[in-house]
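Next up: just one chain, as structure tokens, the form predicted in complex with the partner chain.
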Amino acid sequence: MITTQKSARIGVYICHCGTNIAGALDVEQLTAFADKLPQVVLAKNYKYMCSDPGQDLVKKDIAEHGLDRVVVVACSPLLHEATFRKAAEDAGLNPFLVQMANIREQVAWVTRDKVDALEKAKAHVAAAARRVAQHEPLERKSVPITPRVLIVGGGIAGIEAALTLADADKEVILVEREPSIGGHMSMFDKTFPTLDCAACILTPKMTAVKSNPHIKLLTHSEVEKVDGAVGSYKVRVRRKARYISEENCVGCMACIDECVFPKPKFPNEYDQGLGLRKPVYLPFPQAVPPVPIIDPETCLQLSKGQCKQKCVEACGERQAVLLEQQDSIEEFEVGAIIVATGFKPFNPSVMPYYGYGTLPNVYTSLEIERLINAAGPTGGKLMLRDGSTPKRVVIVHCVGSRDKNYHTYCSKVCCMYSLKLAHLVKEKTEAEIFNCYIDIRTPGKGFEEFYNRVQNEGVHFIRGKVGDVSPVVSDNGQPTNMMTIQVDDTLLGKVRKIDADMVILAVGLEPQKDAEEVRRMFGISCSTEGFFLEKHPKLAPVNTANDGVFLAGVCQGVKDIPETVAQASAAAAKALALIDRGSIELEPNTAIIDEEHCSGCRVCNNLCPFEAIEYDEEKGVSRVIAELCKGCGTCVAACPAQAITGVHFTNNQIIAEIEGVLYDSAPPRKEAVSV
């Protein structure tokens, strides 16, 4: 034994968790084992420890038997540590004198053999009992919260959350990577199933963001660094050079008109490259802020250093065109963060059999949105590449979704937007439309009705996955506009070939390309498909494992606009509830540096992920700023002088736990060792 035992009166409570635990191992035997452990005064088992009678059991024993330590042998502390700490506190015991042994997730659910499970559970119980004897009573500290929220992403989720918080008179920093807020929604023509014009319902919100005094809008900007912790995050934002001053620009667009390029020449990213723009451009007419931007790669002055700079001349004394502008850095302190970074559409060019990128009239759904949008490159006229109107259109469902080669998940919105596009294309062109689907999924308010409506409009529905899109060659060998779409019609039980002049690929939604870096920066997790992970899929869908970081919109998982708006409102409410409290109780399990033992070697100085360590030049020692410390233990492990202690995770506590596993519960060997 390395640790010295401290005297303690420990009560051990073993939960059956219905049959979750009691069905997997013998709780009576486990109780008998626990009862014999050193310093354990009593050991009991009960059907549901988390129930009121279960908690009362603990409270009563603390009073009657003078327990000064409690071990609850049940489920993950993530679920019920707070419950039992509270119960102990109610009975007058310091809540940190409670330890949980998780034998549900870590034993019962993962061990088939009942005997093995019992032995493993014994190790957990012995470890917890030895550890809890080493616990010290701790007090929580209260620190003020900065009542300001950072929202990352200016799509509909970020916009909604920002407006909600601003309505409550809270300061918001809204950071958007693109030159304008609006996100994907601003690219859509109409929204399903009501066929509201997307721009008509979105742009009022966009301008409301711009005019709201509580919202600081930073477009063409990216969050570079996040330090600190819940209540006081320090955020560094890079404002990329726009080359046009947002302060001075009045939105007259003279710079665009007078640009040395007489006509738009470069593909407009916002139009999915279908429309053209000049080097100086406004992404779309309703852009917010309504300030043009100069693309340094195509601008002659910025790329080659040679131009007559007509834009500067046109701007005149307003001096809004700043060709010398550099990126700038702004730093903010915020109490909470809402991540609403959205998604990117699946890129179908990786599926050569659908011809995207090789056959001119194969489009993604987002491209079609631009083509039928009145503000789009064609002024809302749906046309093929040669300018003619499509006559037969095939919509291919589930492109990149429900496909084990790409994404196994259902992207949820594609069925409905395909129906919407079918309706809109038919309305605009009178074309004959085929929907090739695996299943039509329309579980939503008014969704099934919309499906019926589109069916009644004469749109064809073929149940089957499209296997191939190939060009039709005319008799004299010339390529034509026509394509043959091969689909396995599972209702007819035969392969059909449909000729069409336009193919729309209903691409799925996937995480942003830089989701991994974003995840790391904000200290949150990803699910396997790469969407950000909520704290609990049912009970904490907008929270994350990082207390002050909330999620809104598709960055958390595929969802449609109403769901996104609802989640954004929820995230705003959660953030509001947090920052409105004024102060936050810090967990006391922080690191502490003993200045007597610290020699100021500075090994720990750049390790802290929360920047909670400062160096005192005068005294030559390092110090932990308790408000920022999250108790991760990185510095504790690194300190060569052991001047840093992880409170509630001291060496003695950890070693006592190990001793419990290895010593008290050493299981009988199954086979005798031959000597």
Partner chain sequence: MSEKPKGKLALYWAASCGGCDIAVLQIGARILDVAAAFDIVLWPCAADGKVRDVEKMADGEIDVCLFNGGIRTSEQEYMAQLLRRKSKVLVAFGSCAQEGCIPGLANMNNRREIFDSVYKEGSATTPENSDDVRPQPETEMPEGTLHLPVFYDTLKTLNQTVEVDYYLPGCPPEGDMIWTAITAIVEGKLPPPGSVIGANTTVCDECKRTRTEKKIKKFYRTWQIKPDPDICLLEQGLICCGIATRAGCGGLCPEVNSPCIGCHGPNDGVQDYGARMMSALASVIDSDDPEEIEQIIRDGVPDPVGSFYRFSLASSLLRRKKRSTNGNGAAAATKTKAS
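Can you return the structure of this protein in the form predicted on its own rather than the form predicted in complex with the partner chain?
Partners and other molecules have been left off, which leaves just the chain.
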């Protein structure tokens, strides 16, 4: 198939991009080549086309030379396509009559030979010029925005984002899967480097969420399904049975006191299994909402139907204990979504040489956080499994991080929280502390000073990776509390063996185990490490490829609490800017189905990744929901009847682009064949 050349007046503008492009190929020769292409009225080059003078050059030429098509030869359209479309629109030209040729990322940055780079650039320019001649003026469609935001995750990121939006009088739906908001931060004793009480900082914010009239808090709940598009997402939330009514409960805890189990018997998940709880319990004293929850797996009535139901009697007239309660479904329409699902700590049991899970006094850092916390299972007293106080403690850095067998990335917070734990353990026990590290990384405000403080407190630092943790057996063959830690000391150049009675593993951070399911539900992508992928690491760090969905906190990548709070505020600001518009313009480059040629095979329905195609049972054909379509082209390529056209990516446009590469850039240049 050969395209028909349309009459056009094309202007080509080539950017030097400093030396990014001009240093890799001859811009003047490229300009001369572009000037001779069919229907090109003029070709110019400028040092920085994206600058105001560069844009003014385009606007001026559109007016003076009557240009009706523009080709900008520069960097990725992801960066500046919107810039040049806006410039063309300001000059009275339809913005979709602009085409960009990316010769920075696709040519200059990847081609060493200047001659080869010039020839490749010619192909890109010729292809863009051919393609833009086939462009049609398009108009954006405006749709209203629902002024409500869904926030998924009730850790410090979700809390901060919710309060920021609520302060702007915006309605917020905050969904948290656990019985209480607070996330991992609520489990900490102190925060580095200032050693502020974590609960003292966090609890007022948690309470503010509960009392804010603009925030609807749904704990012990999960998002099940997300439909729709930016501005009008339809969300289905499953509220799991708590077996205690949040509306009727006054937080007296009588149900806990009167439970048929006289003492706590079951591992408390919030305390990392180190403490015990009853079947009816409050996760921690500062929990929000301050409403107990009943575990159906350990409750005798719910699991076996055999209980005196003293909890029901204790509640009395309030009737807040509802053992017959079932899961319920609630549906909401929201204009934007903030994903703040957090992280999970690395499980070191997969590294058997550290002894976690087999040696009783090897703990993870989060377990130590609970032991030294005043609200923890020991009331803040740090002790070994037998109840004694540790005398010598080894902290192992980078467990699961910076390791090609597990996670190659640095988890960023481990060095600092290891220093914090070293300080707190020494403060509580006067134990001798050893930090075994690969590199100490303290890049934040006040971090290096805190590192120096811990050094001055007498904590030992050994630069080297721990290779083995083994138990020490007494002379009569009985196990002891002591362990031998073997570490390769790179500064002394020898292997050292240290005896200690407690080992703390500074585990890294990793994505939640259901990150893949969450990614699919919200139409976003993951990086190679499994964290959710932002739209651009520098220019759009909280946006995602799915318009209207934003990221906050560690679900996007490892970060500490101040960074998390800052990103949550940024995500809230982006969501606020979106829903405050009242309406949003949708890109017109969607798919269109020709009903006369559609056979109703439904191939497109099954393949569409955005569920943007519905089947009309009455007509027996499929049709595109423009508000949901992202113009990805999957359906266009798959349609066996060729009934689907991709707007702005028609066959003529794509073939014209191919012709430009094949004909115009091959020396000697051939004239285009027209029909």
